[in-house]
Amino acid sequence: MMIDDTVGRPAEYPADPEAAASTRDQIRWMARRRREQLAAVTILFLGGALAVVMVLSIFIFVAKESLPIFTNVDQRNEMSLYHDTENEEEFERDASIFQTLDNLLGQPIWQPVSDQSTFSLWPLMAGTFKITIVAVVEGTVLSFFTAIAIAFYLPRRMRYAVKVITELLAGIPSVVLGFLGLMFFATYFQDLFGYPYRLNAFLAGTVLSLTVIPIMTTLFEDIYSSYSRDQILAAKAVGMYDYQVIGRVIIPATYGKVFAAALLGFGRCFGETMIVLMCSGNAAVLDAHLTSGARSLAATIGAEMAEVIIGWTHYSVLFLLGLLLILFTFVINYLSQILIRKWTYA
């Protein structure tokens, strides 16, 4: 190490004691900042890893509980539509997986409690999609007009008030909305439209739309508020009115982002339980009529899981419904995130 002959200390250290102290303080400060940064990164990593592990654990548990209807011989035999219930003691054949799939996908009826149980997924899928589509369509329309008003028409103070009131809807528990739908909206809509069934898919979807309006309004308002002001001013400069700017410039340029945001609302509605359980009539029927009763995948789990025996076929089928909900929700959210990134940064 080189020595400064004048003072007899290493040449890289300053000769001034105050400068040396300042350098040591700076080194300690930088070391402390590195430790704090490392601790923060470690905490964030552990939090993210814990969330991933929890999601994977839930998925593995649900898949494990639903697997016996395909792997367990007794459950496959019970799922078989050729099961001889009168001579059950003599029924010892090994039903195939295809007979299980025939029960799940080849029948039109969900009837888990009978001499020959049928666990058709089609009535539950039809009810889920009917209710979800009604909720998403109504929520998208209301959210669109609310977002347009907030972004372009309302005064600043009123804009803030409308945003706050809209976002307050997200804090209302779904069971409260379901109770309002059951006790008030059901009778009101039946008197208004005259349909025969008081509780139906239309009512459930309408009440369910209240849960997605805050999410979609916020997303739509962010999309429209972030649109280029230069292009808006240029459109007005050539003589366009406000409604023409919105209809001919902004909406065509942002429809992709709006569609992706609507997909997020679809994923939110797909797994709703309490509102659907209280307002849909809970009837597992396979039809396309919005004014008839319906039953969703999530509502079926909520209504029947407490009544089944652990380890029996009905128990495993309900976990299969939960697995389908997880997969559908994951795919919908994944597609929406891809579309949002594509249309935002393209």
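Because the structure is predicted, anything quoted here is derived from the model rather than measured. Numbering follows the first chain given and starts at 1. We call the rigid core whatever largest set of C-alpha positions still superposes within 1.5 Å between the two forms. What changes on going to the form predicted together with the partner chain:
- The listed options are 233, 245, 52, 39, and the one placed at a hinge of the rigid-part motion between the two forms is 52.
- The chain behaves as two rigid units between the two forms, and the smaller unit swings by 27° against the larger after C-alpha superposition.
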Second form
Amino acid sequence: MMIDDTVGRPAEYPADPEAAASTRDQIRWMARRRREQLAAVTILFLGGALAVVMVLSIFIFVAKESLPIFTNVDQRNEMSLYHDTENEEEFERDASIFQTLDNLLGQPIWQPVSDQSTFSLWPLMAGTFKITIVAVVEGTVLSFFTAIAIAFYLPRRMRYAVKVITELLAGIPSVVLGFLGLMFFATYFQDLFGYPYRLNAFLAGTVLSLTVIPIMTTLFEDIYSSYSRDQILAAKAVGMYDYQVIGRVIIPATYGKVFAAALLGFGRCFGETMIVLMCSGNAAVLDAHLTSGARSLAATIGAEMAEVIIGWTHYSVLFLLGLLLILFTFVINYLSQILIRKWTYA
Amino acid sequence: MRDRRLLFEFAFRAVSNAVAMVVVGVTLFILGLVFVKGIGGISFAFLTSPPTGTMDGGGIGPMILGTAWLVILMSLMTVPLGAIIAVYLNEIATRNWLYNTVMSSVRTLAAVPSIVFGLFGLAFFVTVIGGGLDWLFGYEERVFQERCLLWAALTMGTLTLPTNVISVSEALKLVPDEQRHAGICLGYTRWEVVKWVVLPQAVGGILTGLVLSVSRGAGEVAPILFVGVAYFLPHFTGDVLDQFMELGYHIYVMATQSPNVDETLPIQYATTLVLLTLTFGFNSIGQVIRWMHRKKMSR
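Please give the corresponding structure for the form predicted together with the partner chain, as opposed to the form predicted on its own shown earlier.
Every component of the complex follows; first up is the chain already shown.
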């Protein structure tokens, strides 16, 4: 490819400096170029540093806003479950951190707006987990077979079309999926499966799985397509059918990568807000039924943050939920990095 | 024995192909559903007029303007910064711990849930930066320390930063090393190589990043839920320190909080169609640019 080196070249840079300028001009020119280089590299470096600062400050500022429930005595008093709202004046007690922890981890009730606010994390964690598990299981199964079909079974013409259409799914905003889940799929799912609540964890998880299918299909398909052609041919040469090649050669060898991909899908799912907010019913209940309502950490922040007063207990607790989300993200990212590094062979 | 294997093979093939067809079918069904149900409500008046007070009539003019402003301000922040970070990572940094730190920061930024960016926007942009500006200019009442369009755009910019970094990085990697070496041999400094050899060929990547982040930014609602988006504000002022209405948030509000959800269903589908066309159109344009750029570079 030809490089057009006249494009963007300023006039003060002579094409042939030796011919054009005196020695002094040349020295000036070199110094100018060096200054420019230094300035540019500094700016680029600062840009890179800014990325690090951003990640750190996301962590620091979210943590900072959530700290008062542990450090501020007024918020601790408010968190205390033995808070007597009838006699507010007589209530002069320094609640300890343990009272805050008791509220967060004690009886499993999420009831932020009441006389005695209880902010139990358990129902929210359970809800998040239920929805995410449904989404990841459905997403993994569907993506697995779709990727197999793309890599092995579909006619060549259709492979590309299926790939492109699957990736189209990634271009649909989550609020649109949530809206369709709420307005369209909810009713049909209820008719189909006959469960008691129209909006529930299963519906939210199913709609949510649509957001991970494109990502996971691409990852799986990359894994299968990049698998050694020779080994596949060797397996076929000893008389294996395609399903045996997949089940006995490829899956055992790519097990870790597949698991890492599923883990990445998990990371995508548990922080998703809009779909869960619109489809899950937002009932903070602690049970193991997939067909009951559920409330996730992210959806709780989204639903309640707009109404809280900045700096009050409820505000801090919502930031604590955000901090939990960040920590989960870190852990899952770290795990999947380790898995990819550990199982990368072939 | 042989028959059973053949049966398995057939079944496995059938299941795989069927699942692929289901995924394709669901995608096309969703797109078709929104199109068929929404196309009836679209008209010039709908696209330009403000909504009525009870949310059961009127159009989506202010939301389109609000979304457009949000996306433009966001791009002004995220595109240059994304390009800078990508150039630093690919052209300047040596592969040491610093490079790894920046790289994993970008990766982490891409993995953090979008709602957390909203918390960050509230805690950092609104409270710290906004509060700081108010203190700096000595305002008694809150001017900058409010939930507004400016901070929403910056929040969205932080969210879409990794998209840009990755697109530009991809484009930079397509530039062959021989050209960089040739530039250095001719006496270019590192920066001059970037400026005159690498960047002109990476314009496609920067454009891809711009378009993809616009698509993402227009579609995301979670990060701006509590950083400036308004429930009802029928006249878009254009002031970056005001609240604004946004398409995605409007869909959410109408679907969950409006008094008569069923009557406004046609409007909701029409709004969804507009949003989907926007994000989808930009996403497709981005993919086409990326594809054309790859083709051009591999020639």
